[in-house]
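Take a look at this single chain, the form predicted alone, given in structure tokens.
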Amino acid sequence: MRPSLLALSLTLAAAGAHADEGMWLPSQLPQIATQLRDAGFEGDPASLADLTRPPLNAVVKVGGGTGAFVSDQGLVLTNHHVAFGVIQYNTSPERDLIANGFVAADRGDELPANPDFRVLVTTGFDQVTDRVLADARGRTGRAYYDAVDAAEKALVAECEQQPGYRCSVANMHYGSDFYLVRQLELRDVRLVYAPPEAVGNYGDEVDNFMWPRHSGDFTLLRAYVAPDGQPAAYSPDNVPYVPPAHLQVSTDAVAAGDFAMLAGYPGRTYRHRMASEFASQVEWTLPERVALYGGLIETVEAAIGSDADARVKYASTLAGLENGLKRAEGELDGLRRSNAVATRQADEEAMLAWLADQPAARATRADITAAQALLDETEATRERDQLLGAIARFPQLLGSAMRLQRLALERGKPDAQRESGYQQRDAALIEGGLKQVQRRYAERVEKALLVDLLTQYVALPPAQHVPEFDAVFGGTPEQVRANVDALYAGTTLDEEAERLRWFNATPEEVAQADDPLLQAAARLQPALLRLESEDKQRAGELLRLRPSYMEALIGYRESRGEAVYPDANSTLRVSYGQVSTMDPRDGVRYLPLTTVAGIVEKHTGVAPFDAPRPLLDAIAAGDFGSTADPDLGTQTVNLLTNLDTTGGNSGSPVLDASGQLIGLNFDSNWEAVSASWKFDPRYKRAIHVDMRYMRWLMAKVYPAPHLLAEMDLPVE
């Protein structure tokens, strides 16, 4: 039996990493302590491998990114953005919260999050990989993967015998190591503080991973759970969780070379994948993207035009379109600046040579190549591939069709069996989903954009089209608007409660239904069904072979002195580095610190450098008490450090030397936007809300002193 690759790369952690690199698991961290400590934290190493006790008891799931109890009272903060269709969700032409902000007067007031968010807080990380490979060693394909689905979802229903908790299996190293993480799973989260988009988005796609900036991008919210604390859906009845401990903000300054740790949920990272992976993502993925994301934004604001409401309604969807083109663009750029394709190819190269005089190296090169191979397969349908994902995710109504005939079909099997999202414990997230599509959804604008995605797909050659979608929206421009026209005349599922009903349908009365985007979708699932096959065929194999490839490279740098963390997985991690300076090119020095100075300088009066009147005069005059900083003698804004971080990090707490909170992760900058995929110290730089603007906020400019005194902070 392979050992633990995790439990090799930990045995390495001491061996040599930059003090700036690497997303580190909790459990690793006692080994590196040597380096913590000469980086200037205070703490016990030791205590952060422990994940029920602080400060990484306080570090919270939050939607789609990170955030932290700030109080004994569920208060958690996270970034404006993680937040922001909690806020869009609340908002109104009538009540515009987006371009308004908003402040709880008191608990009674606080609004209730779109039914689908969360706030996860973990409890459990344990290794499992011995029963997630038992019935899946000697197999292959997707008999491979089945096997492996098949053992996690009986360690996720085990695990969630107890209610309140959500639980999930983490795959560490490609396939070579599982870990099972248990989640206590926050239902009712509620909107207690949130500055207006101004403010909390100072400066929006213009200033989007760029130096310096001056963005106020944090937000409040606040956790229930039912008066017997467990968890629980919405009830005015319900109480604000107590959290087994929460972060202190700091009061003190901040500077140039003080340490600094981040801990948070970073999505996924790529720096262990293939050298033909790093020229695809270059080469094809990424311009591909941009090109994608850019026609799609376009197409979504022809469609809203002067419409009001529509232009709510699609706020987060353009933002999260807007964001991801200009990420797409980020790491192009990084990725070619740091020659990063043939930087890995030179590696790899050694790796393989290191390989050939080690034992077992004809069989660990034969599954390299069989997994090259058929990372050569995907290229004949990518271009497809995207595209049906594409329409798979942005259409309101078409997605809903989808989820309901799917979900009709997972509901005819015993639950163990049904595919992974449609179980009975996703219930709830699947309902929440379908009642909030009114808040995210106009019909001129949908059509718009799924006529664009039909239109490119048509377009494909002919080996790339699949019969079922030809047949639902045809084969010619022409046809595909005339189908969509159709299709969106006739359906019903515009409207909340005809959607629920279907969802409480029973499998043969959605069958026969005679909504036309239902029907469609009856249509369109086989092909959907046939495609997933191939793609977990082909996940089952790399499953099975990515783990030689993990094993020759974390041997190959354990040659070199060289440590292997984990590539970033959703799971909980901790960087550490310093507040720090940057270089970006010659001539060019990034300061640590940005202050007010900044924001009078970009404001034009114009979004997105429109500073709303009450900043600008609280700029004016000056009144910044003790969160001025001292050696500047003004209020800062955001600051800069070298943490390791990438998406999911946004929200993620930033701790001094003792843990107090000085920071809230919500960027990186332009020249680091590629280190999801290479790491390179000279340009890595994470950009963070300094905690002394946010408490300047809340007590001079959008007032909220009871919040302020509920985290044990000064009113001033």
The other form holds:
Number of protein chains: 2
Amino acid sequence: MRPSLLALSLTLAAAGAHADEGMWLPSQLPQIATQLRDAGFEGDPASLADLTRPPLNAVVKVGGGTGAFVSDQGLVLTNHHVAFGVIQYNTSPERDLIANGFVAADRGDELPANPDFRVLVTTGFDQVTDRVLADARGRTGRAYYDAVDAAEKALVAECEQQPGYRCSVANMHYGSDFYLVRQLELRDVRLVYAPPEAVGNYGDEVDNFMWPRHSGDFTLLRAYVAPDGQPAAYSPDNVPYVPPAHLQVSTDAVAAGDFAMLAGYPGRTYRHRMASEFASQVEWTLPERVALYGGLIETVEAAIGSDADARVKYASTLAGLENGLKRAEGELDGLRRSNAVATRQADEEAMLAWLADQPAARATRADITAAQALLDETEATRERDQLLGAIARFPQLLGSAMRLQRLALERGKPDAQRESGYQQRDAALIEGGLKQVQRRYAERVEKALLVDLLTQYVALPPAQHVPEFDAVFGGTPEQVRANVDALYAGTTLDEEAERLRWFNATPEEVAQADDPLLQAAARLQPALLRLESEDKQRAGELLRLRPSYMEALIGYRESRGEAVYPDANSTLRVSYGQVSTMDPRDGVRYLPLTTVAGIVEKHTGVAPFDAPRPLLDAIAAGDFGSTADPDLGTQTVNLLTNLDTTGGNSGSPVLDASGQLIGLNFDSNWEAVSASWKFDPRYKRAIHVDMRYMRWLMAKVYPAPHLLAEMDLPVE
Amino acid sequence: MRPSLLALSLTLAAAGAHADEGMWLPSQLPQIATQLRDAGFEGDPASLADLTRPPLNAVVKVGGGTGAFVSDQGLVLTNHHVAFGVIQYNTSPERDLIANGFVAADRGDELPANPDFRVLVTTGFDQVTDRVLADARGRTGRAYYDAVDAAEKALVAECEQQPGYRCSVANMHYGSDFYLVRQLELRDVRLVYAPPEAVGNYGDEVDNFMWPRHSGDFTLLRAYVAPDGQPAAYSPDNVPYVPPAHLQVSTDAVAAGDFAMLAGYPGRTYRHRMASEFASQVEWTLPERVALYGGLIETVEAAIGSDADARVKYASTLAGLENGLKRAEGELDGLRRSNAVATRQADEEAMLAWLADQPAARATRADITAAQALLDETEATRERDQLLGAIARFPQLLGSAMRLQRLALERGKPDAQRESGYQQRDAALIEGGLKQVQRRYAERVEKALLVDLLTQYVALPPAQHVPEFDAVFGGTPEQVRANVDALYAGTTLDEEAERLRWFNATPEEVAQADDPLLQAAARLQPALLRLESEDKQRAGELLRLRPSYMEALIGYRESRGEAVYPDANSTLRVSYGQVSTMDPRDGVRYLPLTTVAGIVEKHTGVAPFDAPRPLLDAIAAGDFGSTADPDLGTQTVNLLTNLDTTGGNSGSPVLDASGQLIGLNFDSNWEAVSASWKFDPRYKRAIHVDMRYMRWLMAKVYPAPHLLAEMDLPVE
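Right, and the form predicted in complex with a further copy of the same chain of this protein, after the form predicted alone?
After this comes the whole thing, all chains and molecules, with the earlier chain placed first.
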């Protein structure tokens, strides 16, 4: 049996390539204790090793991001943008909490969050690799995939039998190790303190991903439980949750070079992907995405023309395409600038050279070769896969028809055997999506978009063609146009009532539907299922084979005295580094602390630079009290560090050398968009709210002395 | 008789508001010796007091900018963009010196400049206030103006009787003092060394006014004289000019905070203008220019439409309008950001309060009141004046007609009495302008432009109307359109031969011309002459009255222990300060030294970021020898200082504390566009070529060891 790779990597005194790179599992921290201390950490790294014990269990999942308990009465600090849904839920024309912010005068004044909002406290994190892989071992491909999937579902179902808990299985190092994560699910969350949007989201999309920033992107919530201490839905009888630990907001100054440490739930990184995957991302995926999205934007724009109604309906689609385009361009620029492909290639070659000298590594080498062959194989149809992905994603009516047909198919099975996303628990989401269509659909635009994608599809070489698609849409641009016209002329899926009728129909009724789009979707479905099955076959093989690649990589790193953190997978990670300048280009330096002067500089009076009058007045008054920066002689706003973060780290607490809370992560810089693939120490930075800004706002601008007192902070 | 204001200001130990502000006359430097030494200057300020003696007479006028002798054999260092005409003149398709640069192998290889290119060495700078004002005193208005004009012309004519000299009269403090400037006119100038344009103008318009910069904007010329040492036109027999002094290029390192001093010929500043002129500039002139130019751009663009030929013809006009618009917007932003109007207003009020307490200042106060009234008066017709100025400037054919009529009028007078610009010496320039018209004229566009301006004119209130313009163009937009159509339908001035025929015709023939545009110009001419005369009347009065304002200002500053430098007027000035960072906005710092890494970062392979292969190779090789910066460990390129500069300072030498040459000024930053009115120490910076970059290019990239040796510099 293969030894635990994670255990292997944990035995190392890590001397990673870059001191600042790393999304470490807490259990790895004792092994990198020397580096942590060298970087300036004053605590005991061993105290951070268990994420289910204090202080790391003060760090929680909040909504779609991260947060932390900051009092012993369940007060949770997270980003304004993470808690935005809660603020919006409590906003009405009469009481605009988005515009005006909110300060709960006392506990009774705190406002219940939307019922689906959650705070999750991790209480278990146990290795379950053997159980997950027990049935999979000896199998290959689709069977391996299904065995892992079934084992994970069984573990989760078993774990969730305990009321009040939500469970999941986390997969480390691409199938090398599996952990069962058990989280206490706090369902009564209330809004306690939010700055006005013009403070909490100052700069909005204009400043997004940009430094220097001037945003007070924080909000305070409070978690409540039933009087018996158990998680419960909102009730006026509930009491504040007493967390197992909470963080202390610092009252010290912060300066460039200071040690900083961040804990949170980063979503996905790809840094340990194989060299060929790096090359594919840079040389094909990203440039093709740029081309595809750029073309779709032109097509949609041309189809909208001067139709104001269509413009409104496609505003969100266009914004999504433009955002995707911008991100792809940014990621491409970053990966090229960092020379990511060549660096990963040289690293992999060195690893393989090392591996060739290892005893008994023949099976490992064979697995790596097989994985490489599988990746090469997927490239044969990547153009088609990209186009079919876009066809399933962008057209609203065709997409609805496909979802209705798939739903009909899945409903024919017992719930537990249905595909994820089509189970009973997913029904509300599907129904909501079918209702949404109306707000994002105009026939002329959808047809133009679909014809654009299908025209690209018919131009593909025969080897990439799918018979069912050819049969439904034809083999020439002219046939495509005629077929799309006919499908949309005959369908009634543009009516919400019709879509919901089919949503509620029996599988047999859907199968016999006379709607041309539903019929087309029925003819396409075998192809989609076949392609999905091929995907799972490959995914299963990769899940089986990649652990050999990771074993080699970790072994190679070990030979150089370096530890390897698993790629991010939404589990709790810790990164450490410094409050840091950044030189974005020759001759320009970003300073690591912004000040309130920048708020005034940016202020135009027009959103997103419409600083509220009380804030401008307080800045002009210059009464910064205990929160002023001693060196700068003014009030700081945001902090820049070189901490390693990615999406999901929103709301992550940033701690100083003594473990006190100095910042709240809310963004990273544009140059770091490519960091999900490659950490480049010159360009990777994270952007935080300086806790002194929060303290000043709560002391002087939108006062909440009772909350400062609850957090053991000075009230001025 | 009024005492010399300049002398008054020179008696002061200046403690100016900002240590870095000031375009000082060399004669003022001994008086600010303490500040100079405090700033780090190690030499004797007294040695800098006479601009006609070493070392300042090493600083010369070159083409439209500044330069300096850098060897005892007439080698002149100036900007690539200042010497660009010389490089262009020597460029042919077979030998592209613009693209490839040029290194003269020896003296015989040096290339003659275009015959009108000059290097001017100042040999005399004598106060002539009494002579200039002798006849003017006691007069007012137009008579005052004419008396000053006549006295200046007489002084210049007398001075230029000595062969080889060009003379001019410089007016300090707006008519307070006058200096006769005598300059040796070196007419045989040769090209010695120029980097390729992609080095000398790296970044071009994209980087213009921007920091960080990476431009090797320097060129070496050599001045030659006849064997007898006298200035002469090019001759192969000529010999290098032995300058009275030359500067030594430094071999020391340069770092932030180092003392720096710059000498050159700044063109125009307005910092001592009256408060009402500041208000008018910010509240009317600049916003109106933005509106006018913005509107003209739209009009010209619409008239061009898809006409490719017209687009080429109006490319220069559009570029000029867009540049003017951008500069006006930049100046407006800067003056508002610096709160220039309120600051100048408060300063003037304090001055007037001080003046009220001065004995025997009644006449001074009366003059200031009168000057203020005159300025207020000009505001009554400023809308009209702006429009008539644009009508005279932008339409090519109407402008040609106006110039031809004026020329005919002036030719009826003895040459000496003709208006400047219409004397015999100006004939070639006028003829060239008439030829140029063809390349910048398309009937439809010119008519649209003229109709736009005249339509704005007819909408003005009656008090601003000019009868002759109304008579020629009509009083309604419809009449304007019809009259413009008729004028352009009938004219033959769109033919070059016709324009030149009228240029060579007698005044009588022009007066009897049957061309409708020439006839229209003849009817407009009395109005233009009348308005011009009113202008001169006001200019004469201001020339008479402003010295009282300056006397009060200087006296007031004196009472505070501050010296006053005269506003720039193209005479030699010295400014001092430091190699300096700049924080353009909160959280962002510009570093004062750029490096070759920035050239690589900006390189796209496409102009203006097409760094030549030899440069990229040399950067990659990293062989920086004695020119590497010891702190940065790499090759620097450009330098940022807080020196006080304006247009005309191109090519100014930048000296260190010991007087050695460390930089060559070539640009300033965008934030400093408003510095011609207001020096704001936070934003005013000047941009220089680091002499170490020049030395490295000459040592390692485009080698010229013989020139390095001539400049007493190491050859690697």
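Between two forms, the rigid core is defined as the largest C-alpha subset superposing within 1.5 Å. Positions refer to the first chain, counted from 1. Not measured: the values here are computed from a predicted model.
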Rigid core superposed: Q635 CA moves 2 Å or more between the two forms: no
